[in-house]
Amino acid sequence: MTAVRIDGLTVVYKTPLGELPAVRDVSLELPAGSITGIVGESGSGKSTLALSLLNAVQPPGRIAAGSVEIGGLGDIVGLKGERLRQARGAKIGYVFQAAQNSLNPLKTVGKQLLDLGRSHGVADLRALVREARELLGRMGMDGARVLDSYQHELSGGMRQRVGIMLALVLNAHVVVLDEPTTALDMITQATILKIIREIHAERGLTTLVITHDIGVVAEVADRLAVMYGGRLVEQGPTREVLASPRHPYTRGLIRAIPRLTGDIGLAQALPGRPPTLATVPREGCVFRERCPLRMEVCESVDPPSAAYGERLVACHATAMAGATREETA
């Protein structure tokens, strides 16, 4: 069963050389019960992506094209006003990028709580309040302590479990975390993921991580989306893509992944930069300017995502390797 079905989703943002899009003609589904994880380097649109589930793109962004189907919900791009405000939080739970924006400095977590209970119309505070300390204490952490404290007063790796149960906490089942370890130390970073795993198998979650960092998605997603230029370019189940990656972005982040042990050259970064709104190629492979495979169909074909078993790939190299093979044979 699908929870989340994404269908040609692009998000285009205003600017002086008109509308471009950060995210184009974008389809996922994100199965109940999975955790996906979403990769890329910054400006890949994955952040966009995300905040399209909760309807949330900021002028001068706006959703142009495609849908948003959420179990329960229907389409979430449709949603206004006050059926939009109950979904956020109630339905879809939201971990935002830096935990300490989404936090009010002049008020304390509990008193934050509070607020997020009366504006859903939660008839017992008081029940919401042991939820919260309990989810907390789960955490590791002093759940009343906390709720007694400013943003100032908690860690990093703190803001971030408080904002993990300000998402739950209103029972979603639909949670979006948003680069849920970056700036954590190593220690943090591993209960962090640790949390995320065991309250998403309790909870029954779906659960949606966005990362620069694939050995967080390699810690705990089920399925693997790679973002390039506003586009999936690769997903599948997680160890499949990660052993045996089709797309040459896919492998180049992987290739440029540090090693523990052996020859520490073998590392290599990827050439070039990442494209920004105003660069990204208007037509062809969002990747070719970087690719080692371009070939001149690149340079005016938008590659199709083509399906390799339980893989949809995005690459004209890729199709014409498979296409080989299958003569071959």
Second form
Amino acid sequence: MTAVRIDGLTVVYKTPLGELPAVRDVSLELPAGSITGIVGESGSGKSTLALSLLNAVQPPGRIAAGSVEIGGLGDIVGLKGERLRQARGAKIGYVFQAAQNSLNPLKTVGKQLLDLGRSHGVADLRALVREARELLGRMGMDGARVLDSYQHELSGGMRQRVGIMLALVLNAHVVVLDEPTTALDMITQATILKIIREIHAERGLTTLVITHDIGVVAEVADRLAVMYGGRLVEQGPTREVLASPRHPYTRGLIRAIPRLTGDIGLAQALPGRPPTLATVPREGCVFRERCPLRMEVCESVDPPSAAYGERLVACHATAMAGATREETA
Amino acid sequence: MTAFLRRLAGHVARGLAMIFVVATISFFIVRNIPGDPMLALYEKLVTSGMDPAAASQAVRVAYGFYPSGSLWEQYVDYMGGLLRLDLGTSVTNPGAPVTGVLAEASKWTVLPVLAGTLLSFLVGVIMGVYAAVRRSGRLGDILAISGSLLHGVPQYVLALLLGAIFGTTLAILPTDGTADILIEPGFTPEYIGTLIEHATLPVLTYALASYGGWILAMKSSVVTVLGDDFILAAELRGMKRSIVFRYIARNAILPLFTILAISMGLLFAGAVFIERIFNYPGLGLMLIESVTNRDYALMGGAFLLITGATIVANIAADLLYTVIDPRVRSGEEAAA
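Form predicted on its own already given; the form predicted in complex with the partner chain follows:
Complete assembly follows, chain above in first position.
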């Protein structure tokens, strides 16, 4: 069963150079009960994609084409005003990067929880507070004390758990986590990832994790999608993609990870720089400037996503290699 | 609560120290201003043929006061009086204690200044929010430009303009004094009406002169808060618009309280121009007259009052902060 179906999604930002796409023709399915990870460098469009799931792309950006079907809600791109507001928080939870201060500094967590409850017409606020306390306790914190605290009295890891609590307390079944562990130390990061996995399984959530850290995805995600220059270049089961990456960009990313053991020189940085909104090629493959397998066709033809078993890869070279393999077989 | 009291005690101690310093400085500065009215009178009497001892006695009678002893002895006397809240006797108003003169003048300054400041604060803050929210539209442009313009016009120019327009050209508002002298003072509708009428232009001047500043300050504060992550977070959690608006407003208005407190103290300085122009017998006009007449005791008293007002306003702002900003509050607890 598919809980979220993103289809042909294009998000553009208005710039002095005209409207430039940050996300272009992205299609992605999030199976119910799965954790999907999206990895990509800064500026690859992954946060814009995450915001699209709540139809919350901030101006000067806008969703120019495509749809985001969410089970029980319909196409969220078509939702407006009150109906959109009610869907946010209640149906789709959003967890911010821990470094961002996602709480009002002048109110205690508990008061903001009550604001949240009132915003969504929760009749039994006592039960909501109980639920919040339980969730916080579940994440290893003293719920009563945290609800009585202001943001500045909480550490980064604690804030992040509060963010997760606020995303789940209204029983949202789709949860989007945008860089959930960035700016946290390794131990807190591990704790948060463990919590995400446990609560995900416990509540049967459909989860999307956005990160630039392949390690995070390897840790939690069932499925992995790789984003580059606003395009999804490869997606498939995490284990498969990490074990045998098919897109040259995925291969480059994995090669760039330094290992705990062995020579540091074994980690090879990807040559070149990721494109910006203005420098993303308008036609042809977005990755060709940094690609070791660049061919003539890459200049002019956008590689379509082709299926290889459970894998989808958008690369001419991969397609050709696959074809040759099939011919020789 | 004890933390609050400790904070208050610290403020009061610092405030008293500041008052002591200001009293000392103003005592010596005032007495070093060239020109001495009593000496002038004394010399006039002597040159007109009066016996020096008799002349001195006459001056003492005329002013009910005569400085004696060295400057240091006068200083000790003055400070001793200050402890008993006795600021001496005014020379220009023979026999009247300075405290009484100050109290009489204060009522004509404090009320208009407070009314003008609060009016412009309220209107300016609300308009500032609109200017921020509509900053890319025409309304935002108009508000921001009018704010900048008003902010740039000096108070006294504004006072003259308003006086010329409403007092002379349109002739609908009085520009002189506090009340119509033909109306019997008392708690009557006529008298209250004439008081309000006479106060309108000074209050309007105070209000318009600071209004531009409030718009600009609030606009930039709101724009900053709008860019804060927790506002987007609140929207993504599906918070009601009214709640999100409250989050924005409360966070944006915080820094303005400090400006409000500081401007309260400074506005008494502005009263010097405005009361002069509208011939309004408040502290500003009194200060001008006391300087012209070299009325040392009154001058010193006026300086002390202005200092005191500024200090009290700052203490009030700081204590208010501990109530409205939890970050300041817990910083205090941590230090305690």
